[in-house]
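Given as structure tokens, the chain that follows is alone and in the form predicted on its own.
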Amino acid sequence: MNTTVRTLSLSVAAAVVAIGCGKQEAPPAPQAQTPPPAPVAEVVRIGHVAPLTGGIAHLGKDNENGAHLALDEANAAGIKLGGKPVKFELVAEDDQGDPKVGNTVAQKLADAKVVGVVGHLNSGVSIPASAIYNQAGIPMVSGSSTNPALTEQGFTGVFRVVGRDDQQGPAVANYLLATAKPKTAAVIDDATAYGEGLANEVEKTLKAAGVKVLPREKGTDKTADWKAVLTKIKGKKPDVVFYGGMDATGGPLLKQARELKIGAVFSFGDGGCTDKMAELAGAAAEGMICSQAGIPVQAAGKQFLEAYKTKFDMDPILYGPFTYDAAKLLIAAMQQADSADPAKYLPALQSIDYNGATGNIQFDEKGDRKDAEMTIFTMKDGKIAPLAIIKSGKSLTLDEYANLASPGTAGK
């Protein structure tokens, strides 16, 4: 009984494991594949200065704003330096017009390691810090500031994209001379490097022109009350007045010199060309004159300003589309030079040819704009138009300057 039993379990323990043996098993599922990490983009920082508070805070954030698009733009191109990505990153600094905190912030950029600026926006402030950033290496491309000093100290890394005061200043002076025909002429100043500069060039050519030309009078950048000066001019009665300085001063001037009823026609130059003048002076803006070293903002590419619109919701006001072109000539110089080493990308800026929103850009040896226009403009209905277009020593219209070759219609 017990023989019989066991013989039957180790039958049926056979035919479990044959049956086991027999039985093939399943293959593994397949792994998913991990993709590989995406590579790290390298941060590539381009410093922006300019005054973001104060009287001019509106200038200095159009400014920002112009560097800030183009940067934008180039990260969604997803560029590569030296086959790696990059993001740019926009390190923006408020150097409040103030040439001692321009210097300090200069500095501070040095400091963070920054591949390039784009700024400052006003002379007197660039001027000091492009002696910081030459010293640290660091490329300059200002879109605003025009007193020729700034590239008359053999730096090798300072650059503009706008045109030079001793270019600027006889534009506008000579369209005067053409238009009101002055006998006596009063020139003012803010007693900055910007507007005694350019206050100096319109001088020159009045009274080169057999103008009389008032003794200059001055007020600060900061000058709110006017009537002092406007009291002692009035009584020589000057057939024009020539303010150099910011719409911030400017825009009361003009108003305060309606108020006493003089006659004079008004001029500026690009530091108070702007709508601001409209809103500062009220009626009495209406018929000013005033002057801008480069292209109306209505001239710039169209790609640029309906992307600016986009982006801010409202229209570059006058530097935008100039700062813009700065930012993205850095970025270039890098590309062409495969490096964001700005020893390495340096030649490549200063040898650049580049078709931007403010047209052809080319730098001459000393790092100023070759060929750069000059505007004139008039206030209408409360808003700054072109009268004129100077290119090449020829006065073109809006339209007429369109139909060039090659105007600001790259905007890329």
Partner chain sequence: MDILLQQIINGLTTGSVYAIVALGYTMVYGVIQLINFAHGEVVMIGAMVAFTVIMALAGAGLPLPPFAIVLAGVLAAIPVCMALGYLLERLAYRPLRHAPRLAPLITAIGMSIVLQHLALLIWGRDPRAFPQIMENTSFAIGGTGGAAISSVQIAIILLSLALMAGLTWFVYRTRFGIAIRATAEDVRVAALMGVDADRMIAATFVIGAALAAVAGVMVGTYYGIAHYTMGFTLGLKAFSAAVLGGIGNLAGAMLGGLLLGLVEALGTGYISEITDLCRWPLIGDGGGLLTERCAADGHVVLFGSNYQDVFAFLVLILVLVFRPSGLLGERVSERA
The other form holds:
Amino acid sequence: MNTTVRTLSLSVAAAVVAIGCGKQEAPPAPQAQTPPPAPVAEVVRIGHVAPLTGGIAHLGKDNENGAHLALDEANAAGIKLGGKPVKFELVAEDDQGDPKVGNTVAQKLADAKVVGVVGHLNSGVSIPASAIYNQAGIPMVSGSSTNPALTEQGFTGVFRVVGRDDQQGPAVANYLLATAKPKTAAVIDDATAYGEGLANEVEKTLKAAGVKVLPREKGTDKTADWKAVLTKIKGKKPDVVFYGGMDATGGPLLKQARELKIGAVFSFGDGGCTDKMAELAGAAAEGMICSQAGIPVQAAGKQFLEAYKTKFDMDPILYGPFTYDAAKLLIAAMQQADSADPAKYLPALQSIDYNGATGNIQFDEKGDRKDAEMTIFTMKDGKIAPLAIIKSGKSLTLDEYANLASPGTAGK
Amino acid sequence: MDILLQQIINGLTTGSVYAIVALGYTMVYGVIQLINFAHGEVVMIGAMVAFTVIMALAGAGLPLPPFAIVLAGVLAAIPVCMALGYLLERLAYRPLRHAPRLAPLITAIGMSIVLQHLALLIWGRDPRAFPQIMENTSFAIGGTGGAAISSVQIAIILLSLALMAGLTWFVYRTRFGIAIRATAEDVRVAALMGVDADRMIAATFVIGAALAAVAGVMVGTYYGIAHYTMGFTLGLKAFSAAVLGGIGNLAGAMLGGLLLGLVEALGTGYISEITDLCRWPLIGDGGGLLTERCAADGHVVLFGSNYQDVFAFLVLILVLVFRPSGLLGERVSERA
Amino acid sequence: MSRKTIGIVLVALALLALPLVLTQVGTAWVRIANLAILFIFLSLGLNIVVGMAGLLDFGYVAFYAVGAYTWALLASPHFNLHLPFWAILPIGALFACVAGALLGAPTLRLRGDYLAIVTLGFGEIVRIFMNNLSAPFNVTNGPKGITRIDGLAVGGLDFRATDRFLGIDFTGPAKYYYVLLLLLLFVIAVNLRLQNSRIGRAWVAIREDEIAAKAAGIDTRNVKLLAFAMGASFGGIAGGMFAAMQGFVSPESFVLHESIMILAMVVLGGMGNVWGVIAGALLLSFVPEFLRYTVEPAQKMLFGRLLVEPEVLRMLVFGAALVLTMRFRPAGLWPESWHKREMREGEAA
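With the form predicted on its own done, generate the form predicted in complex with its partner chain in the same format.
Next comes the full complex, and the chain you just saw is listed first.
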């Protein structure tokens, strides 16, 4: 996901104090401290970054929990690299969802000599930060950044385990094409990188199928008054409407559309794929279609779900399973290469074939997940309920997917 | 035609809200030439307070009719906002009455930030959904499938008109109103005539805040949502409306509000068709530069609804540059 | 006098050594220092407009955005242009300057508070355009922003790589630090020179009483325009450096709150007083980080959880600081000596 958190981004400076306070934090990694004779576990640091304050702090915490769980399990398993026991340590940072802070934090992780990074949450932060990791030679695996641009920069060490907007867009568009069989479609977005990017992909797929797409309408990530835009759309009588944006604006949009008696099928991306939609749009939300990148939380590996619940006393919210897999992947690649040196384990990461909580994971040459799953939801009795999981262009029910995803058979 | 009519209804509804908020700006400005930047936040607080009360009453399961619940929300929001308006004037602006012009403006921005974040602390960061307790029936105009006006829209427009009429009566026909106008004309002379100028100035804040409270509830029920940032842009637009009509002028604020609402709705509704290059001769329409693209996409729109927030600012800038006294403003603002 | 010289030398040495010391703690702190310098630079640019000429500008970030986008468009794969810095930086300053004049020319005859609102609107308009100029023809790449922007490169010296001089490693951010420091010295010098120049005095005259200034033979309109254009140019330069340093720009970085933040630095420190503005910028850069490292742990310790996020608290502090400064120290925490003089005279009168 790609939520923009409008933090006031002047959290810049304060060099002076920050130094003093900085010492409380993880000190820069002591590199060459030769271990005493007894085989004390060597510490391997893995970074995790997500917004831990601000509007989507709860999602950030979910991401962090996922990575945390992965490292705990690895430590319990007593992994050895190069014949020596190692202890994995999570260096968790807060990027506040702000690109400027994201860059500073990325540098902090590079200073701390982490060997890999799980994160960031928002694409808008992941993209600039990836340049810093790339320069420092640290692989990064995002569990939630869906903007295609992230892996289009030509950086070899940038991966994601979640589907791209241009995979999610076509998935929801194809579902609409198959079920609603539209002739005319209206596409609206909230003029953010996330909303616009997703809307573009939906439009592309619809157009390719011969659907007439009306000129794009836009609001902002704060728009409450959609009446003028919707009235204009109403005059063109579309069969389906797609909105690329978050629930905070999507809810009022849906509500006002029904007030204007627009009968079209309304559909949303993952930003509008929450229970909050029902709260904001009331009865108007029933029957809406929406998509999420990846598999629904309920469909994640059972073992993972139970472990998460035991450790954090709650269910994962959204991307927890993905960051869990991202961290596990890094460790698996290190095990394959038998080294925590990024330069050595990076090739292993590129060619990895791993069965995780979110299914089988392999990367293509850009670092995107091959054949990533998408899930289509609908609103039923005020709660979003999965309708279908789209995998390899095929639409599967939850049960079919569960049978497919059992280890060994996954991936095809 | 139906669509045009629908856009006019939309515009008039939003415009009524702008007008009510603009009245608050214009009254304060008329009296002490201060742009009360925090006025938009008062609207937001009004919406939030009403939200809290309505939620509590709706959740309590009392046998109250929906109308009574909403009314209770409004009646709770008004005194809270009035108190807030008074506090703003008393604590933030009054001490600066003889300070340089820019000082109160900076204070206003500061108060706006403070109020927003206090609201964030109290009501949280997530948008709050206004409960849909009032039956919102739509009435078709000109047959089914045509334009429609909802009961909430009718209520907003009628209530706004009533408020405007009431305020006009109050300002022009009561002794208190005359005292306010005297203060606006000349604070010192009014004081010599026995008018308590401080009280009159405070009164404009309090009256403006009461109107803002009503506007807040209107916006909340109309869009079904309240959010701690909702006041700022609304306030700016209402201010633009006040300037458009001629700041300091009550009738101007009303006219400006309604006009701005219409400009926004019609602009959003039609600008993309006007600036669709495919419809322009020579460029898209046969043998032009964009023929291929037009054939593929059907449209090449220069400006669409994505520029809807620009309209208010453009109106503001154009009015200030070409007619600084606004449409109905008699007073030329050359008091350096 | 000699003590003053020694002081200056010590400060200079400390400033020169700072990035090297910070690098030892962590390069991240050099980045933080760089952003702080950038904001001091910006607030000194705005100081010319607001502090000296008394033109309240709520849309300063627009010029910063123009500079940043100029650099981004002329030195990135977006248009496949890779112009050298000595071409882009002046072009960016020029564009920002033109934008400043364009905004200023029609609006400068407006009174102060109207001007404030119009500049605010202008700032928003610029941001909305940057956010939407991706269709139908892609100019700014819209909300996605522009990535892979070239860094600063002077001759063969790439400012992103680490270089070794005199046996010391200079990381990318450390090298940027010296460039920014140089620019900062330049803007400080300009500010100081302006303060007592003919133009500077004309600005102050306009700020205090425009009609009297006009009567005294000052071409108020041109002089005000000059302030606007000059402030805008500095904003443009800062924007260019920002784009080069971050390697990524998007409209999100140029929202109204940034304008208000920069304005708060100027107002809080002391409008018109260079050292006051610098102190104000440092203070406001420092407060959020301070809150971050104190408020969060303190709350967790006292209440066991986070009640008020430091970010929210920071905004409350900013807002309250603006209000309280205007109430109790309208000339700022470190007022211009000129102001002080005026106040003393006021008491005597």
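No experiment lies behind these values; they were computed from the predicted model shown. Positions refer to the first chain, counted from 1. Rigid core here is just the name for the largest C-alpha set that superposes within 1.5 Å across the two forms.
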> Fitting the rigid core first, would the Cα of Gly382 be found 2 Å or more away between these two forms?
Replying inline: yes
> Do you see a C-alpha shift of 2 Å or more at Gln96 between these two forms, with the core held fixed?
Replying inline: no
>> Checking Gly163 here: with the core superposed, does its CA move 2 Å or more between these two forms?
In response: no
